[in-house]
Amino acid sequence: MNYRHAYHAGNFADVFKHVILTRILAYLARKPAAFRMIDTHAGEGFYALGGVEAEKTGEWREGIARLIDARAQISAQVQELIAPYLAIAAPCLAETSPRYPGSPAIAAALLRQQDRMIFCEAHPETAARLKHNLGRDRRAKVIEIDGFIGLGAYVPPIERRGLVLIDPPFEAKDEFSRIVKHLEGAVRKWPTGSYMVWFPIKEREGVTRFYRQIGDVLVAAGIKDGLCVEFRVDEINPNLPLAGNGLVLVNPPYVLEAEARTILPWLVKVLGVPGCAGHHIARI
């Protein structure tokens, strides 16, 4: 599949996606000690949700939008896990010109000073527009370059802790054979860093092969922690559009695994087709 994210910035996998962000980088804070965060494919910060290319889908009306609807009649248990979330995105829709926040204005909102961020981007449009939207923040650094070859260039950093983001657009139809070969690299350097790994889900064998594989490199590396996490809005079927979405997460903070099943049932009640929607968390 081609997933330009300009045409479905805001949509329901966005929600899922930076709403765990979130909830990981909240958690890497609350430690003094400085973190990096790594995003391997960037993007350019901020999507103009009236644009030609979000208006030609409209996915955001049922992700970002309908979820600030419905903020209202949650817990306070769930309120509280997504306010870091909902602090950055709704803001943004509130202007004149509605945008939606992508991982690197989420990470710019959330890091601290002494923290740092690398954001690879391999197009030159979009990476200027990435340095244009961060503008003179001294915490990030923008770099144009592939992803994964930035990823083996800048693992390990400097600081003992830190996230690696691993978000690309499944162009390529090899693209989770890659992600397990450069995730692999990364972790046989870098086997105490946090990793993050977004995918589509289009249809059940490829993800079932990814999960091996995933759980091959991490015996491989001696890494005893690692999380699956899944969310549909949909039943999943190849002929129709994106329905589901998953994450695979290396080495996640220890409370991260029952904030996912506090926030997903909600989620999946507030996004999904009643009875078609769902959510799905396992160890690897």
Ligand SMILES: C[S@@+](CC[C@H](N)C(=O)[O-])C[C@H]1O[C@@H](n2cnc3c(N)ncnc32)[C@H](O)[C@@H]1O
The other form holds:
Amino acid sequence: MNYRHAYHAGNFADVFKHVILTRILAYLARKPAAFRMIDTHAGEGFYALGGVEAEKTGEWREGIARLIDARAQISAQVQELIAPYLAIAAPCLAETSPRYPGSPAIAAALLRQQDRMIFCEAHPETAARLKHNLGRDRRAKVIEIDGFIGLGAYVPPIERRGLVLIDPPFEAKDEFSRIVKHLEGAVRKWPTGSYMVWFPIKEREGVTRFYRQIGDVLVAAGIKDGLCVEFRVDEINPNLPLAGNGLVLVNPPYVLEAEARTILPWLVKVLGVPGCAGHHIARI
Ligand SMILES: C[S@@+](CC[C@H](N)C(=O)[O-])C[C@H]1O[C@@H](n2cnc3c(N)ncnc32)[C@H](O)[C@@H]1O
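For comparison with the form predicted alone, produce the structure of the form predicted together with the ligand.
Entire complex below, previous chain first.
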């Protein structure tokens, strides 16, 4: 367990993932009924952008910083869709010691009094930082546990509404197959839940196999709504730093596909290398 998200916080992949996350959470919050977010690999919640790790890679400058700089040129339609994300991230960057909000901080900002959050984090120091960063938020529970064990234990939530975010570090060679196995168990227990799985795109073959396996899982569980959304800032090259990533979305809000089709071309334009960046959205 060597992965530290502090090196990558606020990069193009975080921007993409967190913009989509805010769209899903904002949709869930439209109805008054309580819902729950289960974050299987939660991280620290906030990341110091002036810290040694963030300074070392500078990835956030090509991600969230660029997005904020480009704000004025965004169409009104895209502005409206990314407004919940920027309303959380921009003030954090404007602090005296700039920070980037991770998924727990984003959830804490968007969930209401009646909603609940469970954050699983296996790294003891990271879990302790997350607890500290969330303060006394009575809606939130931080559990130092393997995220996939947490998934098995906390699904289905009593509210029977909500989102599971699966965002592992992909240190293990078999991460794709572990996700498929544990997602299969989760959707069997809670087929109406929404799930969002992040993954890196380093080569095409493994991703195609992953989609096929997820498709089989959804068919077996009788789930008809599966979507994949990909975003790359450059050509995919396994020998170069990560340039592409994707999300598998199970039971996403019905508006999400159209929203992603509006947001993604603009993200490609702002964060991508012209002529090399791109996006792809398809049903699974
Ligand atoms: C990509 S980061 C999470 C980022 C976070 N979801 C966000 O969007 O801000 C992955 C996190 O998973 C943690 N982790 C690694 N192995 C884990 C495991 N088996 N179970 C739970 N967490 C784990 C790492 O310590 C790291 O904080």
